[in-house]
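Let's start with one chain on its own, the form predicted alone, as structure tokens.
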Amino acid sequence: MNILVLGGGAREHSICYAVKKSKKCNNLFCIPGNAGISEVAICKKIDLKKKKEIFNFCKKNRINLVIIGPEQYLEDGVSDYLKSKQISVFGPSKKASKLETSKSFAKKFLIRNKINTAKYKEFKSYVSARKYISSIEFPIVIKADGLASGKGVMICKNEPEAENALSIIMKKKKFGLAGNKIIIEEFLTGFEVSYFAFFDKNSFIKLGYALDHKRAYDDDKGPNTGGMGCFFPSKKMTKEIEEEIFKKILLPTSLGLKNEKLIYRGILFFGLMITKEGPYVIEYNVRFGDPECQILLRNLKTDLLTIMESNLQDKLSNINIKTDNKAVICVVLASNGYPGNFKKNKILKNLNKVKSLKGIKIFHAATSIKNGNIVSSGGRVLSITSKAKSINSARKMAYEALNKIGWEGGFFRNDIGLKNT
């Protein structure tokens, strides 16, 4: 098979990491990829909201199946068209896809199927908004509507740092048009889980789950960010945690679904948070997370292309996921002043000195060649996985990793997995 993978992050990377690995793949692509992508497939530089030259991209290479790694061009309907030209896809339909790209739109579908989730208001009004939180108990959570990179939602624990969110979304536009449209909801208490499973129109399989580190900095303190880190597994994900997920998350989520005619084919990420009454959906999400991926894809033993192809089919209770169920960590190395503002084109040296580690796998998440050397191009530079018997083992694996590179140009944080009990 030629494959096509669509993106050029961390998760892309690992994406073509596994696919590289299976039998299937004859000759892999990635668009626009970057400097580590570089080393497994061939990277094309052509913009993504040119629809026309990605299909004739994939007519010239005869590409047989087109992975969509961001939820933007899925949003932007890259699926729906490729497929109108009878291309192979993975990645859900536009309309599908408003699970992840509206949040008023899961809301909705959350309730109708009576699924746990957390109770809300949406407002297209800043007076609207701004009156309601005057007359609530705080904390609340506030959400950018549409697609905001990870960074549309802020916890607020008074009315002046709600107002001031009110204000970044709705007044300052910082999430542009995503902001158009809010969502106030109550706040809940517990941990968060990222999980996984792969959906199409008759059925779903279980991947798997990560615990992720959003915040910047440690102990959970500074901003928002796309996630700074996860790892896997968690003393604190019980079989019985992991028994409600599948009761009350992931069948009824199944069966929605199928109720609504709402066709959906390929990976779910389900962001949940498990309180005292059990597991709340705060989010769908309609691709691979990131970090996430870099983990989940490090752990599975089955072969990607043949989960992903038995998907398209509709034959996924064909499918038995295995996995090496060994501790994974990923630190994401990220350039000084992300999530604000940081410099571009910063030289990564010493990467040479850590691709012979065992355990050890970087993906590049913003990288570029400039001169003969790597250099960043964007805020979340390397994702740094390590794969071991234990957590701890995988810990310091991936830290001493990281003090080898020593990159002065970046920071990270030095508590992923420390929130494992």
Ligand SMILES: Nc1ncnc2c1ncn2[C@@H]1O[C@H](COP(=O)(O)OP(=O)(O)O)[C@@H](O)[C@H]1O
Given for the second form:
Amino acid sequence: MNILVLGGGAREHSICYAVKKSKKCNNLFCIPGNAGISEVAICKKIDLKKKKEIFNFCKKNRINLVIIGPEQYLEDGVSDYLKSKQISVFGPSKKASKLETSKSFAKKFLIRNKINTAKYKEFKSYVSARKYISSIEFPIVIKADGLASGKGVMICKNEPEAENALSIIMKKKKFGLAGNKIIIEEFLTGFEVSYFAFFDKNSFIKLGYALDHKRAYDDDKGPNTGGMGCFFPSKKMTKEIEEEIFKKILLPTSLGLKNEKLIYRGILFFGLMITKEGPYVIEYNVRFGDPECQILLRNLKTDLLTIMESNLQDKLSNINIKTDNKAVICVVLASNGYPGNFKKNKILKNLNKVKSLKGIKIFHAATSIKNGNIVSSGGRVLSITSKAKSINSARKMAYEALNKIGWEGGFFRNDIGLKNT
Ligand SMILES: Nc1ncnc2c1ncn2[C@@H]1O[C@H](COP(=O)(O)OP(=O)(O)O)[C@@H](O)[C@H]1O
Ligand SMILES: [Mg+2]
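Form predicted alone already given; the form predicted in complex with this ligand follows:
All chains and molecules follow, beginning with the one already shown.
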């Protein structure tokens, strides 16, 4: 098969790595890709808004399957467009993607299907939202309804913070149309898990879970980021909790999709809060999460293309997903200043030395090649994933690798996988 992966982050690099391992993979392409991806796939720069050009690229290169990484392309309808041109796409329809692209849509789906989620109210006007926050207890969580690159959620400890959040989203329109509607929900306590399963028209099958670290600095200090690392397994995730997730979250989601005739084909990510009362859904994501994808795919033993083919044919019930139950951790190397302002084009050396270390893989997130050097081109630059018998060994390996890279242009968290294990 000839495969095209859309996207250019570490998630897409890890997808390319998994696809390349498949005996079914003939030629592998990636748009736009990055410096690391270009070592495994033929990368091409095409503006992903130009759907027709992507279609032409597919025709020219006899692409048999397109795998979409980022949510934005799903919202933009790239998946629907290519499917309408008879190209096989791994990535749900624009309609089903609303489970992620509208938090209000997801909330209503969860409530209709009696799936545990934080109590909430939604507002379209600043005035009524402002009035509401003067009558409630804190903390609360305020969320822009639409996609906001992971920045549209604010946890507010008091009324002035909430007023500020409302003003940013609804008056200053920081997230544009995504903030035309907001939801205000109760604050849940517990621990968070990213849980993944493939869903088709008839059934679903678990892929696995990961625990991630969203804050920029050690001990969960500093601002929220796209994710600074993650790990598997966690001692907190007992068999009982996994069973509850199956019964209270996965099963009713699958039944809800069927009852509502919302056909979902693809990977579904459940952002869960495991509370004292059991698992609650914080959100759905309609694609692989990043960085979680990187460790899930490192533990995946079943051929990814076989899973995707079965998924698209609604034959998930025929397959068995086998995973290595090894400990895997992923540590993100980010540019100094991230998630705020940072410099680009900083040279990364020593990557070749690290690449060959046993149990280590480097997935590039934002790199490019300039004058023969690999340079940074974004906030999260690359990540190290390491696989071992225990989290402690995996941690040791990952940090040795990062110290060998010794990049002065950036930083990483030192405590990935340290707690919660
Ligand atoms: N109701 C809630 N209670 C506690 N924390 C929450 C709640 N909703 C969101 N969060 C926190 O905010 C983060 C981002 O929220 P989420 O709904 O996943 O939005 P997004 O990923 O689109 O930015 C979550 O991972 C979680 O840490
Ligand atoms: Mg989230």
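What we label the rigid core is the largest C-alpha set whose atoms superpose within 1.5 Å from one form to the other. Just so it is clear, the model here is predicted, and its values are computed rather than measured. Numbering follows the first chain given and starts at 1.
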Once you overlay the rigid core, does the Cα of residue 217 travel 2 Å or further between these two forms? no
Return yes or no for residue 128: a CA shift of at least 2 Å between these two forms, with the rigid core superposed? yes
